[in-house]
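A lone chain, given as C-alpha cells: the form predicted alone.
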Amino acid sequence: MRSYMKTTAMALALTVAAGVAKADGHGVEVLHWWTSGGEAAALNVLKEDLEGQGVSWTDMPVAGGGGEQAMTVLRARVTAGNAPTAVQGLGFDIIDWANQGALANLNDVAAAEGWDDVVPAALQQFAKVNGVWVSAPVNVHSTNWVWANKSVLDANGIAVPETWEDFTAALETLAAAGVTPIAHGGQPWQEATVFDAVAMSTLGPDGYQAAFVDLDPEVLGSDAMREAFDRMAVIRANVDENFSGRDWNLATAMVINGEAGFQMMGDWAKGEFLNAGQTPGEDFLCFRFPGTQDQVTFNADQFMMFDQGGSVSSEQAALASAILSPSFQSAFNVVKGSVPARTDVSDADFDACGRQGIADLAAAAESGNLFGSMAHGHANEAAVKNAMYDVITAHFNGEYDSETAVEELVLAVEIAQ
C-alpha cells in the first residue's frame, strides 16, 4: 500500500506540474470555516501541498463550525458574480449549487484518476449531480462520537458507557464530585448534532431512516421521538449555565483541560486533542454514543469547484487531484480526526480512534447502517433541516417540553417541505 501511495502520488504530482505549466496564475481562492487549531493544522496540509506544486493559495476563512456563516458569504459573492475557485461544501448544499449550474465539472480529472472505483457511493450521491463530479471529496466524518477526559473518568470510577442508563449514571458520579458532566456550546447545528446520536439511540436506523430522511410524519411525531426529546431534557440539565453561544472548540477544551467529563461532537473533534499534545486512550477516550454502538452517522466535508466562466481551470483540477490522492487522504485526515473519502487508504499512519472510525465506517456500509447526518445537511434539504435545527434548539433552551416539541416537529417538517 506505501508502494502505490508514493507511485500514484509522484503522478498526480507530474500530472498537477503539467497542469500548472498551462495556469492562469491565479491560483485558488478557497472559502471554508476551518479555523480551529486542529482544523488549520488538518487545512494547512492540503494548502503545503498545492503550493509546494506551485499552485498559490488565498485564504478566505470564515468562522463557524457548522458553515452557516460561510454560506452567506458565499451567496453574496456569488450574487456579486465573484465566486471563490473552491469552497468547502455539505451534503446537500453541493447539490442545491450544482442544480443552479453554479459548480464546474470534474468528469476529465475523476475519469483519469478512477474516483468512481475507489469513493463510496454514499459519497458520491452528494459529489455526482446528473452524473457529474462538481466536488472533490476530502474526508468521512462520523457524527456519533462522545469524547471523554479518561483522567476525570478513572478518578471517579466510571467505565465508558455501553447504555443510556450507564450515561445517565456517569452524568450523575461527575455532577456530584463537582464535575461539569457534559461540555457543549449552545449554537443550533451543536444541538441538532447532540440530537442525531440520541435519536439514533431512541428510535434504530429503521427508525431514523423513517424520520429524518423519509420524513414519515407518523415516525416524525411517535413515542420514540417524545423519548429522544426527554432524554435531551437530561443532557441540558447536565451541562454548565455558560453553554450558549460557545463555539465547539472551547466546549472540546473543557473535555482537554478536565473541566468537563464529556462532549457529544463528531470527531473533528479529535484534532482538538491532538493538537493539545494528547494521546487516544491516555489521555483521552473515543467511544460511539451508548444505543448506536452499530450505526455510524456521517458527513463528507467536499470542495465545490465553482465556474469561473468556462472549462474547469488547472489549478482547479490540481487541487481536486491533490484531495483524493492516496497520499493527501491518509496526511490529511490523521490530522482532521476523520477517515479517508477513498476505500483504498491504509489504516497504517492513524491512531486507536481514527483505526476505529474506519472499521466503524466500513462495518456500517456493509450492514446497512450508514447515514447521512440530519444535523450535517446529509439526510434531507437545508429548509427540512433548518426547520428541525429550530424545534430541538427552543426544546434545549426550555421553550418546549418534550410533547410540544414533537408536535412542532411535525409541523415544522410539514411547512418545510
Given for the second form:
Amino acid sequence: MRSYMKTTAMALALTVAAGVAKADGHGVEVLHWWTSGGEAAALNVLKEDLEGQGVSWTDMPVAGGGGEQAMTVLRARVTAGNAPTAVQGLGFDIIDWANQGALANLNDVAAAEGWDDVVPAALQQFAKVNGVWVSAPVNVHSTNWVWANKSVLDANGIAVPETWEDFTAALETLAAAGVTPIAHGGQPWQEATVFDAVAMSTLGPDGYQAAFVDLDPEVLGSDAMREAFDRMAVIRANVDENFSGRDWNLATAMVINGEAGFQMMGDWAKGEFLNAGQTPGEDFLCFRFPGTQDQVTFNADQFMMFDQGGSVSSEQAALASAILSPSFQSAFNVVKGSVPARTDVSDADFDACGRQGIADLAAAAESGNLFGSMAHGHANEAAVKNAMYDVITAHFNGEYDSETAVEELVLAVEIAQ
Ligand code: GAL
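Please could you give me the other form, the form predicted together with beta-D-galactopyranose (GAL), since above is the form predicted alone?
Entire complex below, previous chain first.
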C-alpha cells in the first residue's frame, strides 16, 4: 500500500496558496488499451507532453483491441474503490459512468479553454453529460475504411474498388494469384467493425440509423440486413485459415508485408503502417469501404476523469488541458491515424489519409452522414452492442445462415434492451 499523505498535504498547501484546483500529488494513473506499436507511439506523444509539464505518468495498459478487457479491469478497480485517475473510454460507456456519478466535473477547464466552441457536437454528446464535461476527447476515428498493399494491387492490375462488385472482383483476382485477399482477425469486435461498413453499404445511412441507433426491428430484420450478412459470408470466404483470434494489428501486418491485399479496419490501422515506415499512396492505400464513400461511422477516444473524492485534481486538469490543446491534437493524431477532436486544427501536418479523414468528417457532419459506430460503442449501450457482436460473430463463424442471422439479431436486440 503506497502512502501519499505527506506529498498530498504539501501539494494541497501549494495549490491552495496558488488558488488552483486541489492536487493529488501523485501525477496521473492512466488506464488504456493502446498497446500495439502504432498506438504506443501515439500514446508517447501524450506522456511526453505531460511529463514536460511536471506531471508524472503511471501507465496502466490493458491489451485487447476495442477495449473490452480494459473495461473489465476498470469495473474491478471501481468496485474495489480504487478507480484510476484517467481512463480511455468510448461513447455510451462514458455516459454510463457519468450517470453512475463516477466521473469528475471538468467544466472549469472546459469553460476556461472554450471547449464548447471547438469540440464538434457529435463528440459533445458523449463528453458532456447533463451539462457537465466529464471527459476530454482525444480524437475522432472512423471504422468504414479499407487498407490495401499498393504493390500487391498494382502487381494484380487492381484499381481502388468503387463498388461492392469491384471489390469482389478484386478479391477473386487476389485469390487466383495465391494472395490472401483479406487480412482479418477473428475477434467479435473486429467482425463488428467490418460489419459497420458492410451494413452501411447495404442499408444506406437511414437504414444504419434505424437499425443500430433506433433499434427498429423491421430494419434489423430486413432483406437489406440479410444482404449485409450475405456480404459478410463473402468476406469470410476470403480470409486465411488462421484468422481465428488474431489481433487486429497482426492482420494489419499481413497487409504491410504483402501477405494480404486488404484489411477492413478503423483508421488506427494507419498508425501501424506509419510505425512500419510506410507512406500512404506509395506503400499503402486508404479508401472508404465501397458504397460508403459519403458516410463516416465514427468513434472518439476520450479520457474520462474518475472522481478521486473531491474536486478535479490539478493533474487531471493538466491532462485534460494537454489533450485538448491544438498542438497536441495535431501531433497525436498525425501518429495515431485519427483526426482531431477540435474543428479548428490545421491539417497541414497530416498525410493524405489524414487529410481525407478530416475532410470526410467535416463533409459528413455537414450533410447528415455522420453516424456513431455500432462496433465501437457510439450507437448504443454496451448490452445492445454485445448482443449484436454475438450474432455477427456466430454468423461469421458459420453457426447459422444469413436468414437465421437476421432473426437472431432482432431477438438478441429485443432481449438486450
Ligand atoms: C478502438 C479505439 C482505437 C484503437 C482500437 C484498437 O476502440 O478507439 O483508438 O485503439 O480500438 O485497439
